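As a starting point, one isolated chain is supplied in structure tokens, in the form predicted on its own.
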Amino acid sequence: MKITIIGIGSVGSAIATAVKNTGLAHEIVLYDTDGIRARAAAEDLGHAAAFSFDVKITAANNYRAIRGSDIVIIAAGANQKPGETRTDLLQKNATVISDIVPRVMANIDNKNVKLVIVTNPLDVMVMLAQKLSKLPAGRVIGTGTMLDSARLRVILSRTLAVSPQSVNAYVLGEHGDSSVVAWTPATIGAIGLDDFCRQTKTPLTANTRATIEHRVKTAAYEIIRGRGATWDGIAGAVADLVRSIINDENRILTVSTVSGVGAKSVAMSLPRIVGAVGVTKTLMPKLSKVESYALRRSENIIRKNYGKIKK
């Protein structure tokens, strides 16, 4: 399995390490317009082979090197700075994606390749990449709210004193400020969240839920304020997504892909089955009226932001 990562900044480098540590790739190409940076990253990561999996690490600043890639991960573009929202990056990163995707498609086999999009604002970039690549929607996959959902599970697990592995809860919609915490379908083990709280006598009040939602939605801002950028969490999400594709696991992940036709098409995160061919099915959990309204609002925000791109 040959995997290319485009954009070797802090996020791309962390993704390279996380993907390498899955042991599922035989070759990883690190592409960056800055060839010196790419070579340094490849050399550094290559040295780590002495301690883990022996993976061929190749540096490149020429797209010919990505030929034969099965998965191309696009992590290039401007990152959020303290005080910025993801949508503040809209036009500058749309320009980056518009440059990268045609060059990628000119050098890969479009019959099998999967594009994994990490660049923010994520959902809009997925829509743009799918349009430019002309690939089936299920093979242009954004990491979506995988990380948001992970944050929700971890915070809930600490609140309820259970393992995150036992928490089945999702964040839906935009990977951004309009994301929706889906409380209604959330379960702990096989038990509905409200029932679990009653049985364990662990109250989860409206105020507590609002605090959890706030922490989930502002987690990235807090991390950026403290360390300048987020990279470990998203790297873990990408590695998890790559694992599900390579191993054909058909796991349910809250990834972002384009659905709908024409003006009604939009990319946003819903629970989706992900395997070797990419996304095969989209699922819709049962939501409350308030959650359904919030999800429609999130969808409209994504579509409106996509319309702002100068194409």
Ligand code: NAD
Contents of the next structure:
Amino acid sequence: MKITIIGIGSVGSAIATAVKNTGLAHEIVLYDTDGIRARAAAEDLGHAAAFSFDVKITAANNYRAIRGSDIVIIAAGANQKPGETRTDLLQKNATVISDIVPRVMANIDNKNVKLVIVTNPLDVMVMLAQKLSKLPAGRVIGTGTMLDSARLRVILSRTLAVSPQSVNAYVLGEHGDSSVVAWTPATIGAIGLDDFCRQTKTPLTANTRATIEHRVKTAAYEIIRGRGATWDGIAGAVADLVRSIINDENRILTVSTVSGVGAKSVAMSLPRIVGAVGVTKTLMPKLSKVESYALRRSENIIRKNYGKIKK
Ligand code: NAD
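Next up, the form predicted together with the named molecule in place of the form predicted on its own?
What follows is the entire complex, opening with the chain shown before.
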């Protein structure tokens, strides 16, 4: 498997490490407009071949080097500075995606290529990348709320003293401030969340739920305040997504792809089945009225933001 990563900043380099450590790629190409940075990352990461998987890692000077890639990951563009929201990056990163995607499509020769979008504001960038690439919607996949869902699962698991692997809980909608924590469909193992809390005598009060929601939604802001950017969590999410594609695992992941047509089209996160051909099915969990309303609101925010960018 040949994987290209475009944008080798904090996120792109962490993704390169995480993808390398899956052992599933035989070649990883790194591209950045800052060629010195890409070359340094390729060299640094390449030395780690002596300690783990022997993956060929190269820095590309131009887009011709991406030929033959099975997956192209786009993590280029501005990140949030302390206090900034993801939406503040809208036009700046729309320009970056508009620069990258046509170049990728002009050079890619693999008709089954999948684009993985990481750049924020994520959902709008997925819509733009899908439009520019003209690829089927299921092959332009944003990491969406994979990271938000992971944060929810980990925080819930600590609260309930159970492994995060046993927590099935989703954050839906925008990867941004309007994301929706879906409490109604959450299960621990195969047991509904409320039932689990009753049986284990670990009540999850409205206050506790509100605190958990707040922590999930503000996690990125806290991390950015402390270390300037976030990269480890998203790198784990991308490696997980790449694994599901390469191994054709058909995992259910809350990724963002475009659905709907014309004025109704939007990219947002819902549980979707992801395998070798990309996203094959989208599932809609049962939600409460409040959650459904919040999801519709989130969808409208994404659509409105997409309408604001110069295309
Ligand atoms: P960074 O500033 O460290 O790196 C960005 C890199 O992109 C730089 O090396 C820059 O040279 C490169 N770049 C800019 N324009 C380019 C272009 N046209 N072509 C090729 N390379 C280009 O930023 P970062 O912290 O690595 O964040 C990258 C993006 O990832 C941001 O948009 C950030 O918000 C996003 N992000 C997303 C998630 C998520 O869950 N989806 C999580 C964290 C960060």
